[in-house]
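So this first bit is one chain, no partners, the form predicted alone, shown in structure tokens.
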Amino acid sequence: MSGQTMATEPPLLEINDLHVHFPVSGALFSRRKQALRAVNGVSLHLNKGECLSIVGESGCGKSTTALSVIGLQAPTSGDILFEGKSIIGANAPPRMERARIAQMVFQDPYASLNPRQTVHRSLAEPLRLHGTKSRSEIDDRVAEMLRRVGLTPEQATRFPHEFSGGQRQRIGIARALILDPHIIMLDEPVSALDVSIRAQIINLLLDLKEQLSLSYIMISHDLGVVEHMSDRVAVMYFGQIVEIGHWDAIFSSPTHPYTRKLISTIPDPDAILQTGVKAVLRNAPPPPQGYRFYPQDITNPDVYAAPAPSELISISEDHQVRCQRLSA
């Protein structure tokens, strides 16, 4: 209506400024304690619907981020958001309302089932826990989530170790929906699968994401399977985001010289044969004029040092890269 101005709705998940350290001893016989800064400043925002990705080398803090998201990790210092309300420190829901706002798949779907439970007990159990109590609505939910990441009801009876490793994965996402969360959290979702099973995988993600209303925030160091799922991408370098846009111009224009190394790990049979290097990554973009990119030493990062004095720069619409103001 004319004359009105219309409520921006808040993101689904924020992130701001999140920090998490982790207290590490310092040389032999040396009292002075050092801290491990794992996460340093992130923020990042997750919308109704989308999939968010962070990716980055092993070690850069991506997987920190995540656990902190679902409260398996306290973060030093920042804030996490649930519709525009804290959900962590003291502000923090209670554990059984957390686990209906955000579930994770983890990367090892053997591993993250428990071996002495049938399919069905893994999956009644958390319906248990929160107050359904009838038996034949448990076994309702347990075979339609089931029949939905493309199992079958009789295949509930059975235990971990007599599925293949693709079932076991679907297993795993059962289990991570069988609260109906609002966020899923995909750690290397596919990254522990055979290759021929991988598309499989990523299209029942993309399916039930259309069928139910999810929003995902996938961490993963495949650049093949963050391009074909992700909305947006965010480029993780310990610790820090150095880029963050839509998926399209952080794959066509990465800018930062860590997204562009990135990048240029991706094969390309086509390139390599006629230039011996990617052509996105011929002529590299320079910084915003009075800026630095930061940090500019990706080579040997000290992840003890406090970050020098940087920030997000937006280089196009819904693209921003880090950088750090020259001196005048």
Ligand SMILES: Nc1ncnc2c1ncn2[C@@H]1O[C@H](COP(=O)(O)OP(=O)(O)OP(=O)(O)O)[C@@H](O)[C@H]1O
Given for the second form:
Amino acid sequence: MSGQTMATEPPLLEINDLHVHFPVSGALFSRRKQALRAVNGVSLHLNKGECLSIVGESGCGKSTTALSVIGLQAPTSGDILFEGKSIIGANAPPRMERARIAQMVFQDPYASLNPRQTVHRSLAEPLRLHGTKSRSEIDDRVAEMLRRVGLTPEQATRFPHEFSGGQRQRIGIARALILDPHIIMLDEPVSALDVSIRAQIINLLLDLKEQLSLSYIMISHDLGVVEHMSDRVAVMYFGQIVEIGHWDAIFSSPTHPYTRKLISTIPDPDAILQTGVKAVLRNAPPPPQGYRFYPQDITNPDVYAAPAPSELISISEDHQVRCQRLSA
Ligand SMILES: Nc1ncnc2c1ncn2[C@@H]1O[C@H](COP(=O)(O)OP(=O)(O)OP(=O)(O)O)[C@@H](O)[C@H]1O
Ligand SMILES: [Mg+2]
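Can I get the form predicted in complex with the named molecule as well, since the one above is the form predicted alone?
Next comes the full complex, this chain leading.
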């Protein structure tokens, strides 16, 4: 040993104690202002080259977290760091640099593409906005992106309605990639698509991840897709992460009561057989000694109240679960 400490590289992306609260009008005649705590203290990191999935029921704050990462939602508090440097508020890098950090692929490509713009215009727009002036450079980049997503440069003159759902999502992916970003936020990337073409888009996303050295944060309700694509999985419940870890740990040893409830709803019998989830679910693990799971009541969360102190406790390597310390 040289005695020198190795400088550890920061993760590609780090979210530290992120809060996003939305003001809501209180009860009639009430003067008390309430805030809906859509994201209520989320901390996680994304390593280079990995796919981290965020799962959890509708309204638990997944999209709000993703929108904060791409800069479309200002956090109430907390920090987001790219390669160790804060990217929000006064610390945000210049626009072009910011745009190259993370881009998003939305669930419904039809809604995210302007129906009155040709594919060429939709793809060229971010390039122009970010300073590419040369027409031939723009044309070349658009053609390259279309080829990468399995379309042809000739299709650039068409409008979104002239494409199938799967092709439209390919265009949505090309648009997200056109500025050559490091991270892609995939918000339900295949759930609006016909079951028969979901696999094609998933395989395209996996290929692009390898070819372009991308890192993904994926949001999905489809646990089969999550199991197939993810390196790690974060389980969100009413604005908080209640369990996070390697995908195998989450699927084969779901520990928090909410994760267990979520896993038990996997409709695909093959997935259940493969992971042995049914057997796993019968034997509910106890919380770590000296702790209880938090929140305890997973049927009646309070989306307005500040949560009680709790922490993510490591229960094995790369597997943490949210718990509350029992008072001595
Ligand atoms: N701009 C906004 N103003 C007020 N409330 C909002 C806003 N955006 C989201 N919310 C609320 O914040 C909560 C979290 O919303 P979010 O869209 O992040 O959920 P989600 O986990 O992505 O859900 P889904 O799975 O249905 O897409 C919800 O209660 C939602 O109604
Ligand atoms: Mg959402």
